[in-house]
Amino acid sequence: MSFVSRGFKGRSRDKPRDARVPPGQYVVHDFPVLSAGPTPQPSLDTWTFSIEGEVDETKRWTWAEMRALPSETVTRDIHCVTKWSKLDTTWEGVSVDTLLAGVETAADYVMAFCDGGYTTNLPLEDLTGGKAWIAFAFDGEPLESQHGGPARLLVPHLYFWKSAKWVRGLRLMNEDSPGFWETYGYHMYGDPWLEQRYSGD
């Protein structure tokens, strides 16, 4: 059995049409499914999301509490490290700014952690200032499990592996530490416009 899904081998491609497409990327019209391992199927009755780590007190929400928070609908382009880009994708979710409101921390980094054991690291500043969301809907419909539902992190300005599927929390950290793909040689940051795919790029 292959460790990664066949989507990592690429899809049929269109030529980039405008300056919104980073170097080395091609535009797709479908939504490729890329996963390392099986798709989790969490129960919403027991689902929780937490902010933990370098904080005075852990914050935690149930699914009902998360859905009761103010949400936003945003349209963004997304770019996968496997070189596909999908333009004008529409998501609904809760801004990470909303979740961090009132949180006191001196942390500079975050580790997103997920069902299935997946993790990915990010600078905290890349999740704040209206740059990231916990998304629960795509294109007006509840987010499908194959695309990270019930909720995934959405950080559209970085390569899409940083938008962790099946996210369950953010661990605030004083020092940067590699997540799942980063330990396998993927870039610690992942800027599509700088083609930061792998360590050393």
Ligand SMILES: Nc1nc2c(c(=O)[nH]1)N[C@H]1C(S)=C(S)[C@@H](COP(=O)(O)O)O[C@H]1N2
Second form
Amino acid sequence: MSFVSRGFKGRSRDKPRDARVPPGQYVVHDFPVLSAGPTPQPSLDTWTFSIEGEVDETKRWTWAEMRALPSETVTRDIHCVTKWSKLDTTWEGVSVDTLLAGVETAADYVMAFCDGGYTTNLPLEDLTGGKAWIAFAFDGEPLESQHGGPARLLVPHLYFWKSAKWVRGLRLMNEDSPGFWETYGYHMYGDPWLEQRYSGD
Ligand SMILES: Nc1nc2c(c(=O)[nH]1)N[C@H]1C(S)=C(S)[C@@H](COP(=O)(O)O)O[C@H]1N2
Ligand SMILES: [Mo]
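Cool, the form predicted alone is there; where's the form predicted together with the named molecule?
Every component of the complex follows; first up is the chain already shown.
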């Protein structure tokens, strides 16, 4: 860990607007909803968030415990594989770094899992170093359930299908394994700047 950090890919808000829109994308001002199934309505009384799989010990937080952790407000651009991008979206959430502090693992990959059964896979490296959050607010308001409330994963540097709505945990894995959309041919990584939309891109 370096003490001097330039931040991930620099500060996007300092760049000209066009330089912030990845190839093949257009900018929208509304907030489209894309869900592969019905919107779950989990009870906050029984909601938990888990870090499990290739870990010495499963970690689990209740909703109250999650909300008691330090959180951050971040403003980021988001990019959907269906070609819309939304600039300067503001979220509040707990950094995944905070959740992984003290977790001993040799795993290199993660499967995010959700209420409703959705999954998506990511390298562990893409969830650490201030690049990913468990977000519970958007634009200063509790996250609407159609957008993943009570909480969703936010990984804005990858296509937005990696930002799992209604997320309930991270399963650490030694090998990469496809999640829901990846099984249907979406790219295993999903870098919008490289247009990694489908496997083979
Ligand atoms: N649990 C879950 N998470 C999900 C999805 C989903 O269907 N289920 N869709 C993904 C896709 S394809 C996109 S583009 C974004 C859409 O988020 P939004 O509906 O808040 O715009 O959520 C992602 N996360
Ligand atoms: Mo998407």
